[in-house]
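Only one chain is shown below, in structure tokens, and it's the form predicted alone.
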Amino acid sequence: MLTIYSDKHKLRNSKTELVGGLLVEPFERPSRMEHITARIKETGLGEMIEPRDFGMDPILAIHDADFVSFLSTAWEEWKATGAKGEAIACTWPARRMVQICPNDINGKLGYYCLATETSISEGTWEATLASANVALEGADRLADEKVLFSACRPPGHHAAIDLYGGYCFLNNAGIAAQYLLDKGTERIAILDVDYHHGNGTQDIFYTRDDVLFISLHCDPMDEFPNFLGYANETGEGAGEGYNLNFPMKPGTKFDEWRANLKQALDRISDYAPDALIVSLGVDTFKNDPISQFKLESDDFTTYGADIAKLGLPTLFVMEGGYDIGEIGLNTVNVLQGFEAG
């Protein structure tokens, strides 16, 4: 299995996270990376490429122009102020609060913030490019290879149409979805199996019914993102019916899970796409240290054979997972059940 993959990652290197009122390193960080591709080596996965430049047309082909260019800037405007730690989002447009985005940098941090654990430092902006350009450049090869391996960070699945948070800037998994659509495709499923409900993947494509969108995740009763991924959430207008959210309980444990899997694969083989995006996070391991759900290692070898069986071009694009010694384990046991299955 190709996989694709960027050194530029290690320029996103935040050094602070809020979590439980302290400032902490981030539970996203460069060393997840290091651990998947050591994982790829030593199990020969297969060769490991750079990606291509794409140019900023397919990133803002679902992203706000505005959006954009204030990730673009924002560190730069950050440091202007004199302030000597990394960004954090202090203000936002609350409920009856007036929807406009401030000069302010501090204003515009919380108008485009979603969460505040997200921190943003020198780097961000370099890394975040090349991630998307991980994700396009699997994309762009998946007619030819069939199953490819989009090695993306920072990740993607939070970053909505104009907002950041969760760790993620750029929607990695959509911006290769609507860069299949662009290039002739005309139906694509994405499959969000992260532990966390992929937001801003819903956000993108909720009103459409080019894009099928399914995602696995806990509860947002219980569990961040809290204010999206409910089962009531199914789409809108030409949309309707191409949204498909299984919220689980914190603790669900893998003959749950599959079983909710099984349903999300029957919806995708009924939509019958063209190409099949999973977003892969491999934080509902029994062990991650910021989620809830119980599987075991040798599951996510079990899920990425199931997935298989769908029989469709299918990218992998990463996206969380915080386990850091066991990262590449799982992450590589999905891969390598998918080429088994």
Contents of the next structure:
2 protein chains.
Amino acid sequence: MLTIYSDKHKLRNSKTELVGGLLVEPFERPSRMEHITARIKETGLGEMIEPRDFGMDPILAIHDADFVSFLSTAWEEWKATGAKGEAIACTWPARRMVQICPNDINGKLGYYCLATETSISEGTWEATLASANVALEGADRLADEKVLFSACRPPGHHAAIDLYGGYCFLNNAGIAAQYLLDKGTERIAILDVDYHHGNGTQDIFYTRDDVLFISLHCDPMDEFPNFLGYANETGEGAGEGYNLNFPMKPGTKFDEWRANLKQALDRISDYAPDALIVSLGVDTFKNDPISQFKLESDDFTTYGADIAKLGLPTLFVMEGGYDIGEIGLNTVNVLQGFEAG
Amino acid sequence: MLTIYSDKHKLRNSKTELVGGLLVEPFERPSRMEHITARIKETGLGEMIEPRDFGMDPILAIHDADFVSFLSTAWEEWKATGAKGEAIACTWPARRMVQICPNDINGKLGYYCLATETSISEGTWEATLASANVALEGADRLADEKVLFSACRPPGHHAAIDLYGGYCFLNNAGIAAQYLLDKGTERIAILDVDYHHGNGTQDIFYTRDDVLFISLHCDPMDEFPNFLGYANETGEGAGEGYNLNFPMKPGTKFDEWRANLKQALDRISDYAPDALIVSLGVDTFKNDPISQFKLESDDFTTYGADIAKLGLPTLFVMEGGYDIGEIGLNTVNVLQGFEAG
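Since the one above is the form predicted alone, can you give the form predicted together with another copy of the chain too?
Expanding to the full complex; the earlier chain stays at the top.
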């Protein structure tokens, strides 16, 4: 299996994540990707290549232009205030407040953010662009390769039309999906197996029927992102019926998770898409430090094979997974399971 | 002038404020009140007395019961997670997300919060209740005293019906206003002279004509709370015309500020309320560390006298002001200016 990878992910190297009332080293850190690429080499999964630069058009095809402009300048604007730390949102348009973007950088951060754990740091934008290109290169080669792995970092599935957070800035899977549609593909399914709900992807395609979005995740009643991912969110307008959430309780084991996956795969099969994009988070692993599902490493191989049975051209796009020691094993297990499936 | 004061303000002694991407000692700290009470004693402004306990009814008369319940248990719920830091919101219902309160404490914090600079710490709730009682004791004695100072801490004007933030948890001025109305007063004017917009007070009374709310503050385009306080927010329904905002640009000096105050006082005079509540923040001072207006200490005396010319029973309720060294001088200058005016 071909992997698309860019060294530029290392430019996303924030020093602070707000969690538990403290600023700590971010769980989403460069060594995650180093362990994944090491495992790819160790297992001989296949070649790793750099992406081309696809420019801004495929990004602006799904993201708000003012939001993209904000992301591209946020670090410079923040630095100009003389702030000593990284750029963290402090206030936001809460209930009954007005939904307008203020002039000052603190206001802008809050307007465009959905969660403060994600600091904007030097190099974040460059790494984010490279990550989008990693997804786009995978999408561009999908017709030829049939299956690829876009080793995206930073991840993307929490990034909405005009919101960042949850370690995500641009929605890599969404950008890849729109690129395929714009190249003539008629229908895409996005299957999000990350532990956290893919709120950004849902937001982007919620009113559309050319992208079926299905997410398996921890119940937002109990887990980030808390404010999207409920079972009653089924799409709107033309998109009604094309959004499907499978929230599961903390502590969920593979049997229950796989039963929901089977329902998801059945729905994808009925939809008969031209291609599948998998938002691949491996934070469902039992030892993940910030998650509460109970998958074993072998379970990742099993469900990779389950997904393969759809027989669809499939682009895997990397999302979350924070058990650094096992992230390579679990990620490559899915890909190897798919190849063997 | 009689001052209402409670030592319990010291129980609000949070160790962390998120600002500039760092966790620092909060600007809203106990020594603020110590400098105010020291100045009251030094100048012989008048007696200081403790408030009685007015119970929960006057609080629940304007705040959402689930919100109040959340505030009363938030610290215990947070501690039970094993978090090492103070309770800081990390995620919230951003645009196009659902407006429901999740089960887990992280979700609850985000649901009920409007800004992350405000950590919930041990003792916060006890101090908050005492601060509300300080406001209520002042309201209860207003008929007899004609003018009083409720030395509230923590402050209140950013606390909305069901939102905390901006160092505020319960809206002391709003609670006092509602108490007076419930005791038979027909019309109240609240004049908010804090540097920051009194978004919480506006939120509480936005649809009502029995409370006229007027705020002089830095333009939210440029300053916290960013998402409320614009000039076009004039009230809704029965409240249309009973909300008046005077946003001013960073750098505003006293001449311009006083011209706006004159307009505010004229409007209050036209409204002919039975009583006036002043949300007294002195962070308009030129040396305030987090604010950008340019008032001199003598200007506080001048505008205290301006307010006195309304000839109304007047309850001063303490809000912001973060230049610790001068907060006592500037606060008491307003009160002495009023007495002499």
